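A single chain comes next, written as structure tokens; it is the form predicted alone.
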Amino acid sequence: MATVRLKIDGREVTVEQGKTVLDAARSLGISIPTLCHIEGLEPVAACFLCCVQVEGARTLSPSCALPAANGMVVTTDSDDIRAARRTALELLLSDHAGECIAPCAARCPAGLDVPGFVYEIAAGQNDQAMKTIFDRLSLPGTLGRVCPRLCEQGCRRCDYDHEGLAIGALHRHATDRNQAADEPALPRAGEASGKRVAIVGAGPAGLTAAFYLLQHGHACTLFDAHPKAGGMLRYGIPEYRLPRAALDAEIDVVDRLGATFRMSTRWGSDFSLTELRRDHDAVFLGIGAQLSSRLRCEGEDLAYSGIEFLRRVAEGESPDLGHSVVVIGGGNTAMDSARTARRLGAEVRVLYRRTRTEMPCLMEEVEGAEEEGVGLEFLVAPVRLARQGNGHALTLVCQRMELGEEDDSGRRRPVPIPDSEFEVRCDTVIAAVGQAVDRSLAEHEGLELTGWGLAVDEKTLATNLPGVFAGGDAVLGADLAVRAVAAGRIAATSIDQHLTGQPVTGPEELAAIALRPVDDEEQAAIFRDIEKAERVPTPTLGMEQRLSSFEEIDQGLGDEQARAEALRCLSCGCAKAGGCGLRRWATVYLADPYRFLGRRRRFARDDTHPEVVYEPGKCIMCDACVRIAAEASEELGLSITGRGFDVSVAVPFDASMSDGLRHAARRCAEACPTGAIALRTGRACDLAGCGGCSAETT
């Protein structure tokens, strides 16, 4: 058989007359990046992404259409080639109607793939739920009874029946079933790496960084100033948020992958970042903010600590608080300390510089608050704090507040109100104003620090001394429990890819884009066939019990409950999404997918086929479908129909999609390179074809 001889990036190689560059750089291990191409079917050279330089010829050509000829020296990577490709891919993202991940999925700081679990809580499969769940997050049955729930505020749900998808109660759920289960599905530890990370702080950044380290086979040694493990979620969360055997539970799943605690153990008194570092491959700070703010006024010391104050009482104490208690502050340790004081018999008030609406905290924690007796006071700061007489009693002077100017956070300054003093007597006052890190330790053993906490790399969380990183409250400040987590997942990848010798780039980010629909008929398109649905509610404690225990309020989802709940999920998001090519590629060339602002098409969806769903917004007219149909002899098959922005995918004599796919629906899905063609199931895993996140990207 008849060869040809060429050159692609500097090798020789000899193929078959016929083949193309596409097959020779193949033969050679070379990637060449491709959206039109299905191998066993005609090239059409659509995308353009497959571009390569010619040596002699003046434009870049195809490589999938393009045969492979004697002599030909051929260049598959530089920067115009790049750019080219770069360009071909925002070109087809401009006009791109539909998105990569769902809202919520979006607004989850873990990136949590919430229609997956979701789904498979619908579908009774409780074990791969935990598996989608684990992939993300560590502490999912903690964080389903603590988090904010960022997510279920960006679910579409809100723009339809105006209550989001309980995501939360969701995942809490799935996670109790499944430490209630005989054989728990829970994560493998990894094929021992030789390797020893020391991880400081055993709250939710660092539990989590042990949790991942330890399935790449890392041994991981915890190290926490006090008694037990978890942090401000033990020490700073009262129990009828979260039960201590909820949390336990979580931490027992590090230990069993092999972590070793070292607990009561203080970095500076009992070891040195130095010694670390010594003694450990690599080094994890996850310290959190365990410093109180000060009330900043004349008499401050006598004030409790809101911190110190809910650490005591998680410790088993039960301070003696008097009748009468303030509360000074705004966020959620305010609400937990004015809480914890009631379930502990006090008349609790709490005051705060600002308004309701500027609040910190979770509202539902203010309402809870409210619903326990807790009085709030508004536009109101603290001035001095001061005995009565000789007595334990309290004289707090106050003044009234105004709001003025936004300040750095982007609330309205409060304002002295001039000649506005008043007093208020109480037996104890609790200060939960702030929370800081400390950073003593820190900047005495060479680490560059920022306003907040420790100064990191935003994509790697690598600090300025080699093998040492930091997350969570550590480098943010006081802030979210699912921050930290996030932060711990992103340093265990960061850490592997350190302790294994590849570069430090932190976990792969696939590019996206959102559905922004242009106007009330495309959201309308979104919703139609949608059937309105209320959310599942949650049962919760009577108030007689919730003041005279710490019991949890929030019982959870029942079996049928969580299924209830779960089938209201609209399955948001690209099923394809970890498999699309066209995401994937624009990741690996950094396109932006919205440089070409513009007219695009408008979001549409065809469901009326047993086995596919069809989103003709999504197509990029690679026209692997009609030639899969044809292959397959459909008698009506699909065709390209329509000029310039009208151009779509469809079957002839406006037949339907049942008509023109009749035996080739499943394989046009598989070989589908955005999901358009997807399956209705929304499991772009159930697909043969679906490359998944093992898709080639080099």
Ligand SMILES: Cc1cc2nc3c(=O)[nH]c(=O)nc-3n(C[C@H](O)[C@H](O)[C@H](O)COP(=O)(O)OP(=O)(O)OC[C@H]3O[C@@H](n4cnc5c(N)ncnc54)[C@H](O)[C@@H]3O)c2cc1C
The other form holds:
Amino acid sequence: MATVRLKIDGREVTVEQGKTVLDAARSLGISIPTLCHIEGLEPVAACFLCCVQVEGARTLSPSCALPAANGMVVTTDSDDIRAARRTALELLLSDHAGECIAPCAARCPAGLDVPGFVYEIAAGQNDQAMKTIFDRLSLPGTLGRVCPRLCEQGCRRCDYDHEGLAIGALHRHATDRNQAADEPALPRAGEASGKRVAIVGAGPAGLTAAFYLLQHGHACTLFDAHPKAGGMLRYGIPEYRLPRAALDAEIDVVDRLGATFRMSTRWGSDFSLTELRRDHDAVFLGIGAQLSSRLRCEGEDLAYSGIEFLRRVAEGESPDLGHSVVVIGGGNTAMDSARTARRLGAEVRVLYRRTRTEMPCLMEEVEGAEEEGVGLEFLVAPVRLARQGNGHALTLVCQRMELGEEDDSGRRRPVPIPDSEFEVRCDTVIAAVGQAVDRSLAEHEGLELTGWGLAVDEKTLATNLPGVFAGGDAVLGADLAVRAVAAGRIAATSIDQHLTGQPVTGPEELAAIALRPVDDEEQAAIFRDIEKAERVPTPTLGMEQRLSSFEEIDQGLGDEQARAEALRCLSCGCAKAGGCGLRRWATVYLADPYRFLGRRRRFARDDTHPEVVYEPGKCIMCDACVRIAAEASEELGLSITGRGFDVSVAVPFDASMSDGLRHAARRCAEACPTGAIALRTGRACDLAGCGGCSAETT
Ligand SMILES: Cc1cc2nc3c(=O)[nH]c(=O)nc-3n(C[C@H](O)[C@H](O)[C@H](O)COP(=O)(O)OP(=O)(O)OC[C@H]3O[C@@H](n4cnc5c(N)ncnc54)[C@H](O)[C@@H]3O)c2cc1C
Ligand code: SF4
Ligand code: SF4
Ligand code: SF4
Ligand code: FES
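Alongside the form predicted alone that was just displayed, please also present the structure of the form predicted together with the ligand.
The next block holds the full complex; its first chain is the one shown before.
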């Protein structure tokens, strides 16, 4: 047997004559990325991802098609090679017509696999839905109730039925149902690693860090200044939006995983960060934004702090507010204070210095407050607060505002209108104008700070102190529960990497290619034969009960309603998102999908085949399917058609995929390096009841 001897990355290797440089490198255990190369098929060298440098050659060569030769000296990795691979990927992506993940999932700060769990609900697989949900979210029942649902704004149903899928209501439904089950599907604690993590703050960020760290087997102790866990979810958000039983059931999951709770214990007075670092292998700081911003006007001390008011009500008190209450602010705390005060029997007026459109809270909260009789006045700011005589009644002097230039937040700045002062008489003023992070303690312990919170590495959430990580409102300033949950998960991954001696890089996020704006023809391809379907409404509590109790307003979807709503999902995103070579290598080589933006191919879909779906805009012309079909002696098979930009794989004579691939469809889908030919997920079609195909769930 004739052999050749060559050197790859400084190592000698002997291989049979006829082998390629790629074969030779692999025999040495050297990995070279490939995309168009399919084991067992003749190379076509279409993608150039496998390029290497041969000593003496002026240009790089594709190793999959380069015969190994005696005396060859090959380099498989260098800055030039990496740059060439990145460019090769960017060129492939420049005209790619596909989207890796569904637009809803792309908008969820926690990256929940929305089409995945929604499909499982529709299929009646609630345990599996919980597994998918828990992969990205702790507290999914809570988030289903309070999350502003950025995902729903991105839902493709919005382009079609005007109303996105009720995603939050669906993960709430799955969770409520799971909690009520005899044997709920819950995550399991990992095998004990012997490592100990201290978590300061048992709000959503700290609870989530514990939720994932315990699954890795690390012991977690949560220290919190409040008597009970939950942070602002318990002491801020009122019961009519988030019943305590629902929150407690989710905290119980963390408890059952083995967390230790050290409540009513304050960092700063009961322990120091130095002590925590001495006694633990890592620390997570999730202290939130607990300080209430002041009104910044004369007499501000006479105002009640919104979060203080909500905390007292959450602890079972019923503060005496008098008859008339003025709430100042336009965010969640303002709406929650106003609606809580209404439930305590007061007449309530909210004053906000901008307009309705600039309010930083959910519009349904504003509408809910108005329905309950809360009066709202816009473009009004406080100037002075004083007592009326010696009694409890107050006089609030206000000023009218108009909107000026945009400020740093992108909202138009309110500007006072001269000589527009007027008086408001009331019994109580509640200041709900924002929360801030207590940074003094962190600074004292040597932590670096930003202008609004603790400074961290964006990807890993590591602080400047080794082994100390931080996330949630403590880093972002007063923000959203879902972002605190996302931060807890990122920190848990980084801390696990730190504890197990790996490089601390945070969770791996695969590159995601989005589908650039589509025209009508492409819309039609996306929506196929999908029927219009109105969003399933959620039952709500009657007004009389609302105002006389703190009972939950949103009563949640029933089983049938949840299934009907889940069936509205179009299962967007790519069927091969988890196994696509193009996406994987684009991540590894940090390819910028938009570097060579130009005309892209059209999005089209052939879903006539019972086993596979074909989307030509994702094809990279590796020819594998054409050759597999030929080897399988398909009668029609596939061929490359068209010219230049419009070249693509197609069934000859304009026949459909079901005619072209009678035997080899599955093999073609398995070999396809992208999602161009993919096994049907079986989601949208068979659940909708057509039952006409042998679709499989992958
Ligand atoms: C009234 C109100 C309504 C809201 N409504 C919504 C909503 O509808 N949707 C939404 O997404 N978000 C809402 N939010 C925001 C959301 O609650 C927060 O973004 C989220 O709770 C932040 O989580 P966290 O874990 O970072 O901090 P937190 O929830 O604030 O938890 C921090 C924890 O750290 C503890 N702690 C602080 N300092 C110390 C210390 N020195 N020692 C020991 N423990 C300490 C605190 O006691 C607390 O338990 C609302 C917030 C408020 C105040
Ligand atoms: S084929 Fe790959 S790169 Fe294209 S959309 Fe699918 S997963 Fe993303
Ligand atoms: S239809 Fe389903 S998968 Fe598509 S964007 Fe909406 S929720 Fe996401
Ligand atoms: S956590 Fe919020 S943004 Fe994410 S899927 Fe649920 S409702 Fe949507
Ligand atoms: S050119 Fe070698 S894998 Fe594509």
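None of the values given here were measured: they were computed from a predicted structure. We call the rigid core whatever largest set of C-alpha positions still superposes within 1.5 Å between the two forms. Residue numbers count along the first chain shown, from 1.
Q: Using the rigid core as the reference frame, would you say Pro517 shifts its C-alpha by 2 Å or more between the two forms?
A: Passes the 2 Å threshold, so yes.
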